[in-house]
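Here we start with a single chain on its own, the form predicted on its own, put down as structure tokens.
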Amino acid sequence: MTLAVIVLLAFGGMVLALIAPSFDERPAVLGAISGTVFGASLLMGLLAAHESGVIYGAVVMGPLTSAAIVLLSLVGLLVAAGAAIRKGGFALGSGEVHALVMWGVLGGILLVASAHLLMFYLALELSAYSTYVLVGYDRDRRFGTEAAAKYMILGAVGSALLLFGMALVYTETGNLGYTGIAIELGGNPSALARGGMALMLVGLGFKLAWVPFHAWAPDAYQGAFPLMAGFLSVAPKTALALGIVVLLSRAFGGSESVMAQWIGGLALLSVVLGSFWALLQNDLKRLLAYSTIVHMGFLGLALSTASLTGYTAVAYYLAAYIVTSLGFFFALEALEAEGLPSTLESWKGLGRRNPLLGVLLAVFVLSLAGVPLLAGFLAKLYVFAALAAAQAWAPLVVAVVMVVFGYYFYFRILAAVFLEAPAEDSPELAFSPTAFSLLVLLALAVVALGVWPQPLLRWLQAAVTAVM
């Protein structure tokens, strides 16, 4: 089944491209077409569950890759719905932007399951460059074109340290695949495979937005439309930080490997200076932005511990992250189409011009901020116990704080929406249904998640434990 989703996306995304100037005209059409290839896929990632073996010595078929391919399906899937949101679709094709997800989402899945890293990096840059694309895909918006050749230097830059990074750890080993490189380096790493070890960690920082390798994603996020902002902030994330479970697992050693130590002190930097950054934002994109920092953070710090419970954390993280942020921007992608600036001063009354609208829009920033019943709050939670387990005290405590200050930039948010008066001037907002039904199901999935997340994290425990 592994394989077939492989060739069903990376066909897909072909046929979606080459069919798009015939239904320039029919963007509900391609949305439907992407959709249904994401729902075959990821259908078919959940019959995966019980595979096992190599293809071709490169990509790995097991738990964790079938996990990755439901959570990666799903992201596509929403995206392909959320798509409907725009009216008109876009201005420039809609068939291009939906293969260009299918890619990215395919890049994504190579990359967890890859077991070389040759492939690690092929994968790695096909999600990549599907991102530059979607980034800038509207040449018209200014900020777009920025945003995006900022995004494309800078990612070329951590994508090179990257590829620096895994020479060196060949010379020293003389081995591309994990367990080649496991076995060499023994859990004691010469100064050679060290540096080969950083140079990579700067690479995969500039991918995940750790601070201090973080400066392009403000710009890309304010530069995008949201829709391909929300893709950006989880797609490439979960495939990444999935990858470097695998990574660690499997090529770099336990919890004394000092790459997972290193990890740890970026992780601790992003979700300081990233909750700091994010109090000054005034729009919303930004914010976004710097939330993700954040939450990349947390991510790290759970990486750091190079544990079952930490994987675990990880993953769970993952997937709380994906319904709540999607939601998030969705929301920014509605509120656009009826005109409406993703800025703070545009947000004021919101909640009383559109009080279910408020509500929902509660649910995602509560989770985000971390408040008890929903999925950010357990999702910190396992992270929190990752830490006391491998007796990280001060890192926990660092955190802990944290998400406590972090509730100031999150609840500036609702007190625009709810606390503010609306401008005297301000017109209704008729939102489409299919707005309205795709923020109902995230913020159901939301809630769902954080008041019975068991299924979910007994999955995941599962696929996380097959890999370690």
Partner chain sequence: MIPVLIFLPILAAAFVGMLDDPRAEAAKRTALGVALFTLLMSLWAYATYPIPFGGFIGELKFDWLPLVGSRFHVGFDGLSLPFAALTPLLTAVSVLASWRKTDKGFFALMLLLQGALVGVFAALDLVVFFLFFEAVLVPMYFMIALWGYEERRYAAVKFLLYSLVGSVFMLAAIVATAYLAAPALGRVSFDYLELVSATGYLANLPAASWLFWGFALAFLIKLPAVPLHTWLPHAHTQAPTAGSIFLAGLLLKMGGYGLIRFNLALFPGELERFANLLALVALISIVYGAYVTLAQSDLKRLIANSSVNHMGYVLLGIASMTAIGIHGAVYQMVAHGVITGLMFLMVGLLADRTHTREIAAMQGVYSAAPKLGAVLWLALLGGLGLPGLAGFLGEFQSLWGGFLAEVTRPYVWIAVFGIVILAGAMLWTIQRVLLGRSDSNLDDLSPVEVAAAAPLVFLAVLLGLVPAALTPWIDAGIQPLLTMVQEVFK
Given for the second form:
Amino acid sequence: MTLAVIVLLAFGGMVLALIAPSFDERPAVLGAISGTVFGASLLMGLLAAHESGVIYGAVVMGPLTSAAIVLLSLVGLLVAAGAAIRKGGFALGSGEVHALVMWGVLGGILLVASAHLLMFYLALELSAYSTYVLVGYDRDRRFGTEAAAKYMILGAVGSALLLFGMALVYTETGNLGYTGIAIELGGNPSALARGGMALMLVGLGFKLAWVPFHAWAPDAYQGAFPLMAGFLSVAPKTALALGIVVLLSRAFGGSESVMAQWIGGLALLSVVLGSFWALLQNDLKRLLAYSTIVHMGFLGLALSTASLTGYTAVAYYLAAYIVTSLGFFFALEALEAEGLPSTLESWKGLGRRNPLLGVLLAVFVLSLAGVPLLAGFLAKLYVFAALAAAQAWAPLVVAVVMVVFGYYFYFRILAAVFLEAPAEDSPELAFSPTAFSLLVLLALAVVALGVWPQPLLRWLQAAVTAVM
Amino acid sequence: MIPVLIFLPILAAAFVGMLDDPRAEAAKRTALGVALFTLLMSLWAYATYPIPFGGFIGELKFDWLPLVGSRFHVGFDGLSLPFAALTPLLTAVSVLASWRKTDKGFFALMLLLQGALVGVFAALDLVVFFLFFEAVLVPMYFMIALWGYEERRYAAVKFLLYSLVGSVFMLAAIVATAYLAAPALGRVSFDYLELVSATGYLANLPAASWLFWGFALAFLIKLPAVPLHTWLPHAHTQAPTAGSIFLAGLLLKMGGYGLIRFNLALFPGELERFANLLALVALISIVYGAYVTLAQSDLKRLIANSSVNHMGYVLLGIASMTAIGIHGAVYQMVAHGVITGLMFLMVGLLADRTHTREIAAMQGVYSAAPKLGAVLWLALLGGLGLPGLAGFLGEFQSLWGGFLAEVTRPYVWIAVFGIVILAGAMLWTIQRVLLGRSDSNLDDLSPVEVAAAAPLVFLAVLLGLVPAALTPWIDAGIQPLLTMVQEVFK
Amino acid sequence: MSYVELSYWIPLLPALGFALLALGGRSFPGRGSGWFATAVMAVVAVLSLGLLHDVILAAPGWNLAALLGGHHEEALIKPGSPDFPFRLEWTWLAIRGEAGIPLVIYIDSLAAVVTAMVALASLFIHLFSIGYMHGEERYPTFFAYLQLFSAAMLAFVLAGNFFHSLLAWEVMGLMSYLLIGFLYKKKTAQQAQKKAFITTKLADLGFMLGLFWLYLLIGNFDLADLGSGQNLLAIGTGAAAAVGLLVFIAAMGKSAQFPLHVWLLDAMEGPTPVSAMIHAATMVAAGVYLTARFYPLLLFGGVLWVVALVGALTALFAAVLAPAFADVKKILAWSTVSQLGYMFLGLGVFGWAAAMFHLVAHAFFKALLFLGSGSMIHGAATQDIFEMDRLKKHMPWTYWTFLVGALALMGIPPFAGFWSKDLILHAAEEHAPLLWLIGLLAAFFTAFYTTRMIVIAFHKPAMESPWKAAEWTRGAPWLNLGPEEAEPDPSPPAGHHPHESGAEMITALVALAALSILVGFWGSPIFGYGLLTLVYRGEMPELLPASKLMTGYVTGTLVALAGAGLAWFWYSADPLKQRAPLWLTAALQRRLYIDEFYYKVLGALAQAPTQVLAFIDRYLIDGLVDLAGYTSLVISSLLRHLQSGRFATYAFYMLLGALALYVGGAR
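Next, give the form predicted together with its partner chain, keeping in mind that what was shown is the form predicted on its own.
Shown next: the complete complex, the earlier chain at its head.
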């Protein structure tokens, strides 16, 4: 089944790319095709849960792979549906977007499924390249091309260091397979191996936007169109985070892993600095970029515990983040379609112009902030629980304090939406039913995950347990 | 029953939010109906509580987050029932006080607050407690920020962030407590009753004082205790009348309630260790709070600051760790809820009429509007701890208990002077606002407003003269705690 | 059913009357609310007299001769009934493991006597008010207040638990506050009510702390328990003295004893029946009653001399100041302060029963005097005795009843004050000769100012009031009011002719006059010291040999006659002649500047921290909070510079990070 998914997505992307030019006028058809493919892969991912085995020593089948397929296909599905929100096409044509998203998802799935560093690298690049293109895809945007260029070149630096790190690890262990590396490294890796692992973290941290490898993120988010910024904020993160779970548990060793400790350091730095940076942002996409940095920091803290609780927290965090963040970016996209740029200024009085939209936005923003009974709260709670279980008191205290900062900048959004009066001449906001139904659906998911997370959690925990 | 008390208002809030109701007529009727219905339910629970047996009633638990060891566990005991009954009552009063409001959202927020507050008082699982504790913040933020006075934004943000600082540390402490207590319980559990059974184990942890302060910080901010109180004057002053009633009547109570429910029950040893410090904080709150009250020129701000004084008695009673002192703390909380709620109600109604809160701009209210003046007079006298009204019994018991414990006794000697200073502040306010001749016309209380004030006046007098309406419940609630504390000390 | 079992209705009925009048007083027609309140008090009076009757039957009897001979151990001739003192008890505030606060009604002889006294005085004051308050805007409210006050006073007397004493005590304080400021539009009334409340509240802290300490020592607040030898031993001398003195501070506040007397003069801002009821007959006497209840502690602690000293000094001080005043109510107010001083003197020199006798006698004759002054004010339309025009001619009923009260006050035989005050002086003579001399001097002044008042008000034609709005009293500096803020008391309108008061008022005056004569006789040796032996507790060195009494009686009478004679001699000749130097008159009228000292020095000191603390609150503590917030924002805006938007910078961060990780990792 896993194999079938890989094939399906690879060919699906190709087909989409091929037929795209003929559907430039009717992008909805492409969206439908893409959605169908992702829907199929999502179902197959669910079916793949009971598979096991390794393909060519490089791709692992198993519950975690299945979970990755499900989560990432879900992202793909949502993005395919979300594309319908967007009015008008792109100067470069709309078709390729769907193809690129599909390859990006495929890369993500392979990343989680890989059991070999080379495979890992290839998957990473596959997913990366599609995002490089997607960031600059809307070349009419002011910062689009510039952002894409920065993103790509910095990404190349990251990849280079990742490769170099792998090379060092290979030098020391003579292995590129996870199992082999784990055996060779044992409990006490040599200095050179540790250096390799450290350099690998640069590439990984770059993708996850951990400070200090985060610098591309605000520019890229701002430059990309909101839908893509949304995709960027969830798909590579989901893949990388789960990929690191596999790396940590299969290759770079258990809870005493030095790698985990460094991750903890980077994560803490991200949480703190990201929060400070976010305080005064007025551009919503930049704000969300910093918010992503903070969220990835929280997630990294869970990763750093290298425990089952921690990894479950990571998986749940990702699920919660997917629905919350995509919801917010979809709303951004929908508002841009209405001619509202993504700035706090232009959002003033939204809640009065359209109360339902206001409530939906509030759900997403409050979930990002971590208000109880929404998905974002439980995500953070699990992270804190993992830290407590690992007796990591200092990071725990720092993390909870930064939650306060989070409230400040998220509530700035809500203040603009609800407390400010709309401009005098602002017209009624009329959304497409698609946009509304998508937003309502995601908001319901946010609430559902916050109120009744039990089934999802069990499933995710089972998936994570499988790699431990 | 408890889920109904918690979730019916929340669902009703959603319903109210979805109403197509430009004048909010249906919204306020719905809100009032829900508040009264839940009030009857909670009064029934209050009345049928088996005082001689104590323990928890209406207990309900089911696994909610088994992966972290948290259950949805709620129940009422004698400690929580008074507050659980006060919540719908004050909601009903607030709805009546806001009868002229025309925004359905306002009424939806009140219902949300009601549900979350009952959740706070009913929660028997630390995560569930935190959940509701935190959930209170958001509707309150919006209530202040949307419907408050001129500096509402600043006040709302200050309220939100200040409260949050406390609660995040509490969250850290909650998580840490559960994991540190795990060896004693054999598993990670956030269940209050299970954790209470591990109090002896918790007491010996090296981190016990950190955990204690994690909880205490949140509750001292909520209480509020000097010097963590400065959010309160802003929030109270800027909040709309209903918001002030909720804040004074219930939100502050979460602090005192939490101190007894968690700090006393889970960390009695630490409480004893820091009793001196807490008593000092209480003393400062009482005396300093009274002085700062005396200096205010804004009527709402004045009453807000008097709350600092009033809640100081709560802390003093708790710090004494005597049965009488804790009785006094709880009694004082209920009394303060009733009386300060009444004060804010009347001041809000007055400010709506005079379009100012400046004391200097008011005069002769009593002669212009005798009913309003008389009730405000009564409320202000209640605020100075007048015997015969509820506040006196609370203050008296707190000080009495404080005097009985050796550690708090020296503080009582000074704290009593706070009574006189506050009395001066209140009497001066009465003189400036109520007495003298009036040269303006004020509408007197309308029947709806009389209906809003009547239950509070009734309770203020009832609790001032008939402690049997409250004391047995408190006793049933805190005696098991105290027995357990005694065992820990042995 | 005995009256004892009905006793809880005694405070309850007026309380219910209050509730009814407060909620629906305006629906009574005309004077209906006044008559209703009076009817309630009539029922209460009947119940109280019935209770007194029950108590007289049940109380132990004493052999007078043995008592007078000093043989206390043989004096008991009739043991009290086994259930005496009566006690009714209900649960009120129960805390497991603690005594808590039960609701107790405790009726011993003293309680029964004082209850009857309060009920009767209150009844006639109600009756008087029906006419006096007629036409007042808040007529029903006034009666509501009187009802609640009566309820509180009766509850205070009957309370068997000191907590409830405190509760009722404070409610009385509240009613005093509300009634002083009954004319709430007057600035002087507002200031006076606040002053009274704060002064007494400050003193009441002593009561509260005393109770806390008492509970700490003996574990309950029970009144009956206090005197038991076992408890006293448990308490110990030092603690007993401390607790006793703490409570005594509260009593000083309530009974306006020097130096806490400052509020009582200003309390005269209230309507005259209020002064009669609260600031003469009942509430101010509560301090004496309370001290009497704490007597065992004071005795055991060896600090009775403090009580005696305060009492004697106050008695003299107030009597010396009274002649400097022209306002009839203020003269009577000083007289009240002075007479209360006598009671404390009596308590302090072991004259417990004598002090109680004076308490009861004083209540009647002072209520009579105040109501008489009310009648005078009503008829003459002024409070200034100089402006009153030969009232004896115009108001004969008022004159004769007032005279009865005045003679009682002066201590002229055979009126009430003679019997009671002289007993106190005898006790002082026995135990503290110096205080006895002070007491005699005070008695001289008492007779002097009383006679002065009667001569000027009743016998002399109206004349220009010499000190009306004197420069040194303009405004009311003792109330911290500026010259413009207070209105001077009104003079009678031109062409006003004094007239006698209405029937209700006269009835009340006559009844009180009769009562003050009767009660004097009841306690006099002629009728075997009936009242004294009734309240006598059988454990104190109390009554004196009859032989010594006679000289005392003679001395007292002579002193009083001397004072009265001097006043008669001076004021019937020329009332306006300035006999004291003007500076002395000014100082006396400014009340020796004590009030102003309190306001300007102590009050200012107490309030000094206010603005400082408010500043600290607003700018230091809150400022720090805001600073924390702003600091974060400043840090944030500084950190933004790191995010330059330049590719090279970003790459630099990455490489720096990589280097750090590598070095840190490989090391």
